[in-house]
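In structure tokens, the next block holds one chain alone, the form predicted alone.
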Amino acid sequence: MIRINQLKIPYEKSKDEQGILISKIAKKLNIPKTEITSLSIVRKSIDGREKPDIYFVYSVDVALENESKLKPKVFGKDVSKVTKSAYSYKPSKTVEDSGKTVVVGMGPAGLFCGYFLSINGYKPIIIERGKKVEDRLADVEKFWETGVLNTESNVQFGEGGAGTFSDGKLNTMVKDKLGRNKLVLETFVKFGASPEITYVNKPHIGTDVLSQVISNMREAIIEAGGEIRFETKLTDIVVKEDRISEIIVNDNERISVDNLVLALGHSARDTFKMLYNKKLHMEPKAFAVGVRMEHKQSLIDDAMYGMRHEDSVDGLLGAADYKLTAHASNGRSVYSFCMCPGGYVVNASSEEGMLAVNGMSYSKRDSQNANSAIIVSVTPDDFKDDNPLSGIEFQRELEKAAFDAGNGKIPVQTYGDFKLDKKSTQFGNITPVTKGNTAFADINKVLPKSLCDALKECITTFGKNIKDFDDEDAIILGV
């Protein structure tokens, strides 16, 4: 197999890139185009650095009728044989040998434990304590129309976890060299999401096909012999002989159980609680908080393409998006991330009298306004004490006054006020692009003076990387 880079079609002829890259293939191999039997793309990204020549990029992998006659002078930079290995999942016990399995929680890392487990033969018992994502939908559409919120079945827990209201993006830093973010992404087109997400730069499914994903993959489990129980929230845990034995599930019921995954994910305060109170080791660990920053999407759109995206040949542009990093003067890093091109603002509170944000898409990204998380770092010396749940207490603290700022609903501010320290009376503009109400605040009071002032230093710093992104109509919510 022959892997290529660096391949570039202008992007209005990409409704043809497999003749054109077949095309370029054969002159970059110096080879007739019938020897090649097929390709791959491997990955597909925009370069928008010539506008308004906008151009997509790829790699691809190309087998061949007889891939020793190629001469050596083509092989180089972006030239190179590859050998493709599939990911192999080897548990380190026999079905025989393995007793009973527990998964604690059903986002993305209990999802495919479960899923593994199942197809491998293990017979894996998952429990979630919010709804099917069926249900769970009605659920979050509720809260955000009334403001009633279900604490055990929100935008956090529930079927698929957080991801399933934050549109699906599927980004990883981490190497893949054993091919596993590799199968995960096959797994989803598996079951239902579009092919592109196993090659283009920045993969997203979409909260509204996400859903649907989720619950195909169920099916699998159960149908390979897994068990899922919705609606079981894990509340102690029974040790003995310096192994767990029991977990007590909703207060009152024994489930014997050899061993215990624990995909918990963000928002299980309570039961990071108990684990605490349990002896488990825990340590505190750095985080980022800040306020989701709503542009325009033309905005984006010029700065990264030079027109909007509805405006590009046949629409082949996509909503764009943006990557920003700065540090502040006051040793706080700054940056966007989360970031949803043609998006939503959700609120995605999950305990009383608390109030976060966070960010999502539909697969046609085709709302108004791009937003992203514009986030300071954290560290453990930024807590009360050196109790590993301190972090949690500093979140708690913050969401509560978030809450009470907006009066129970979404905190939102112009960037303008923002940098006054002023409560807003009225949009400019742009307006806000929300699921849930929103309510005139000064984020200025709820978050850290110090995070404040990175925030205003260094989002004036990203202006001068993205025209207009301090402009004083933004709009910041919070937290």
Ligand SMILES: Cc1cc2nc3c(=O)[nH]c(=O)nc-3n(C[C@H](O)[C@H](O)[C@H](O)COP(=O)(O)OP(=O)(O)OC[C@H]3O[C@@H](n4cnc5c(N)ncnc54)[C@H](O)[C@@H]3O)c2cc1C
Second form
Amino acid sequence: MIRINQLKIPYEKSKDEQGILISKIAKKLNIPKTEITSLSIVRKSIDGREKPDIYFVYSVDVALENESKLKPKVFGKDVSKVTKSAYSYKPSKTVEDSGKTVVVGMGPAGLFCGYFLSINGYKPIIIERGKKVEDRLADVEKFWETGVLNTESNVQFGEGGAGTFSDGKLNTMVKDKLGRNKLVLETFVKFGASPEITYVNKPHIGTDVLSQVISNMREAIIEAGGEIRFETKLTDIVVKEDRISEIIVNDNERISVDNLVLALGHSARDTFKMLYNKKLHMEPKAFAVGVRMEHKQSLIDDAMYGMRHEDSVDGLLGAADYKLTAHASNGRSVYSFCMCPGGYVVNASSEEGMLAVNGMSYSKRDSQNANSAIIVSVTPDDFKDDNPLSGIEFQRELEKAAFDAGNGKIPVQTYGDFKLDKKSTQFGNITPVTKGNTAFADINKVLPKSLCDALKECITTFGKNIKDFDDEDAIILGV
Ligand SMILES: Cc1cc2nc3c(=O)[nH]c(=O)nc-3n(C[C@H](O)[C@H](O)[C@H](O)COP(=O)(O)OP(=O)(O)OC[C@H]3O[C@@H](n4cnc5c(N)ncnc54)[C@H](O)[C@@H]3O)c2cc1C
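Next, report the structure of the form predicted together with this ligand; the form predicted alone has already been given.
Full complex below, order starting with the chain above.
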């Protein structure tokens, strides 16, 4: 197999990408087109540096009639031989020796753990405190409409986990030496996602499609012999001779276990506390907190493409995204995270009297606004003490302040008013696009001053990268 990188095609010609790529490859390898027996795209990204000319840039793998005939001079930086190796799942114990495995949580981690165990014959039990995705969607919709929170079935808890309402973006900074990321993407395709996600630079499924994919994966787990129990919460563990012998669910049922997988995610604060009290080793870690920021999608499109994505030839350019980082003079790092082109800011709370937001988009990414988390690094030094759970207390204080600031609704402010430490009373030329109601507030009263200072300084810096990113009318929502 030969890998060829850096094949550029003007975006407007990409409808015929296969034909153009074959011609380019034949020329590059100095062979007739008929020598190419197969072509697969490994990566496709956008190059907008020569605006108004926008290109798609491809890496492709090709198989040839006779690879050994290639002249040595064709190989170089962008042409190399590759051997394809697929990830293979090799558990340390056989099915017969493995005993009973319980997976706790059915977010991305628990879902894939349960899926691979099941299709390899291990018959795990997967327990999930929330509901199956169809019922969960109804609870979440109700919460966004009425503000009435179900603390066990919400944006964080339920089949699919917190990822279900996170836009279905699938990029990771983890290097894929073993091919695991690729297998995850291929598995999503097998269960209904677009094949494009296996090669585009920033794959995206969309919340709407992802819920269907997850429910298809559930059926496959059950068909392969796995058992899934919804509305079943791990509430205690029984430790005998230094190992977990049983778990207790919903405070009343005991299940014996040989292997326990804790795929609890980020928000199971009650379960973390229970496990800490049971002396499981835990360490505090640094994380990041901040706000969501909304701009008109057209502002981001103009900065990235020099045109609106709707005006691109045959609509071939999707809503544009961005990634920004800066360092504030007080030593904090500020960066954009989970950018949602054509997205929504959603109320993602999971505890009563507290409020957190997230970003989400549907597969079409067609709302009028772009949003992104603009977040500031915090370390255990910011927390009250060195207890491993102090970071959670830090989060709770911010979430409570956010809830109070918006009276239970998502606190919202224009960037201009945020800079002036002033509660907004009206929007300018951008209105927020949210799931869940909003209320004007002053976010300076929600986040600690050093974080607000860092945000203000770095958002101004971001305005140098993307024109008008720091416009007074841009919207910030928290936390
Ligand atoms: C507030 C927030 C915002 C985020 N924003 C984004 C974003 O914008 N974009 C993005 O790509 N990623 C985002 N993420 C990250 C993304 O959601 C996670 O990377 C991903 O969901 C982690 O997968 P997971 O399986 O480890 O955990 P989760 O998805 O959290 O799944 C854990 C599952 O375990 C279940 N569970 C917990 N405790 C128990 C128990 N005791 N018994 C039984 N079941 C239990 C929960 O109900 C849940 O379904 C965000 C996360 C959070 C919390």
